[in-house]
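There is one chain below, alone, in C-alpha cells, taken in the form predicted alone.
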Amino acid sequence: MSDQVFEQIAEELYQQGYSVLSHALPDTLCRALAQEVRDLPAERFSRAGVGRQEAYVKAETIRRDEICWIDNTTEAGHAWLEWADKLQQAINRRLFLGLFSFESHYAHYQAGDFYKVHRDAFRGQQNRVLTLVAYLNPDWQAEDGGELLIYPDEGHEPLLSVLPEFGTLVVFLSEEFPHEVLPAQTDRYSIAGWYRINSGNSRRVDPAR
C-alpha cells in the first residue's frame, strides 16, 4: 500500500509540485503518532518561532503553535522516521531530487492558534526542498476549522484548502508555495517535516536544523 502512495506522491509532485492524499499514512502508524503527541509531557513542547539560526525569533503575531522535535527514541518516532525515509528513497528514485536528510516535529495548535502566510524556503537558499505535513486528528469536522491554505507562487487566492483530517498527507515544493494555517476551534495536532539537500561541501555537511 505504501509503495502505491509513494508513487502517487512522486507523480503528483512531478505534474503539479504538490500532493494531497487522504488516508495516506498507514492507520497503525497514524494512531501511534496521534497517541504519542497527546501523551507527551507539556515541558517537551516549546513555543515555535520563525527564521533560522541567528535570525530565529519567537513572533506570536506570525505563529502561535508549540512544537516538539521527533527522534528515534520512541517506538512511534522510530516508525515514523523509517516511513519518511522510505518516501525519501522513492522520490529520489523517481524524481532525482537528491534529497539528503529529513527533519520533523509535532505541532500542537490550541484553539485560536494560527500561522500566517509564509514560505518554508527561499529561492537561492534551498536546502529545504520538500515540505511534508501529516495530520493526527481523529473525527475532525469542517466546523472545527484549522485549514491549511496553500497559495500559488504569485496570487492572493488559495490554490488549496486542506482540512487537518486524520491520516491526510500533504507534500509540496518548499520554495514554490506560500501557505498558512487558519485558527481552529479545538486542539489541532500535526507533524511538519522537511526533506533537505546537502548544501555543504566535502568538508562540511549542512546541519539538520
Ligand code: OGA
The other form holds:
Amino acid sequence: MSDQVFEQIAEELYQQGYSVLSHALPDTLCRALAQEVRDLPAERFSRAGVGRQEAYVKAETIRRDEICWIDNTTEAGHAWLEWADKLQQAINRRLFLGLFSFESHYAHYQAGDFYKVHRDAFRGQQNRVLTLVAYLNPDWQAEDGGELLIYPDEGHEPLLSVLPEFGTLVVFLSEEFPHEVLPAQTDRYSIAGWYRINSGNSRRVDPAR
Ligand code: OGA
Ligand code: MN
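Now that the form predicted alone has been shown, please provide the structure of the form predicted together with the named molecule.
Okay, now the whole complex, with that chain kicking things off.
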C-alpha cells in the first residue's frame, strides 16, 4: 500500500516536480499524529521564524503559525520518521536525488493565521531539496479555507490549491515552487518536513537545522 504511494510520488516528482495525493498517509499513522499534535502542551510550541540559525528572525508579517519539531521520542514521532525514511529511500532509488537527512515539525495555524508566499530553499544553497507536507485535519470543509497554494513562479497564477484534509500529502522540489498558506476559519494542523542533501565538503556532515 505505502509502496504504491511512494512509487506514485516518485513518478510525479519526476514528471512535474511536485505530487499531491489524498488519503496517502497510512490511516493509523495519520490518526496517531493528529492525536499527538492536539495533545501537545502549549509550551512545546513556539512562534515560527523565517530563515535558519543566525538569520532567524521573528517575522509575524510573513507567517503566524506555531511549530513543534518532531523527534523519535514519542511513538507517533518515531513512526512518522520511519515512514519518512522509507519515502526517502524509495525516492533515492527511483530518482537518485541523494536525499541524506530529514527534519520536520508540526505546525498549528489558529483561525486567521497564514504563511505568505515563500520558497523553502534558494538556488545554490544546497540545503533543503524536497519539501513534504502532511495534513492532520479530519472533516475539513472547503469553507474552512486554509488552502496551500502552489505557484509555478513568482507573479503567476497558482498551479494548484490544496485543502489541508486528513491524510493528504504534498511533496515538491523546495527550490522550485513558491507557495503560501491562506488563513483558515478554524484550527489547522499540518506537518512540514524537508529532505536535505549533505552539502558539507570532505567528511563533514551538515548539522541539523
Ligand atoms: C512551510 C509550509 C505549508 C502548509 O511550513 O514551509 O509551507 O500547508 N507549510 O502547512
Ligand atoms: Mn513552505
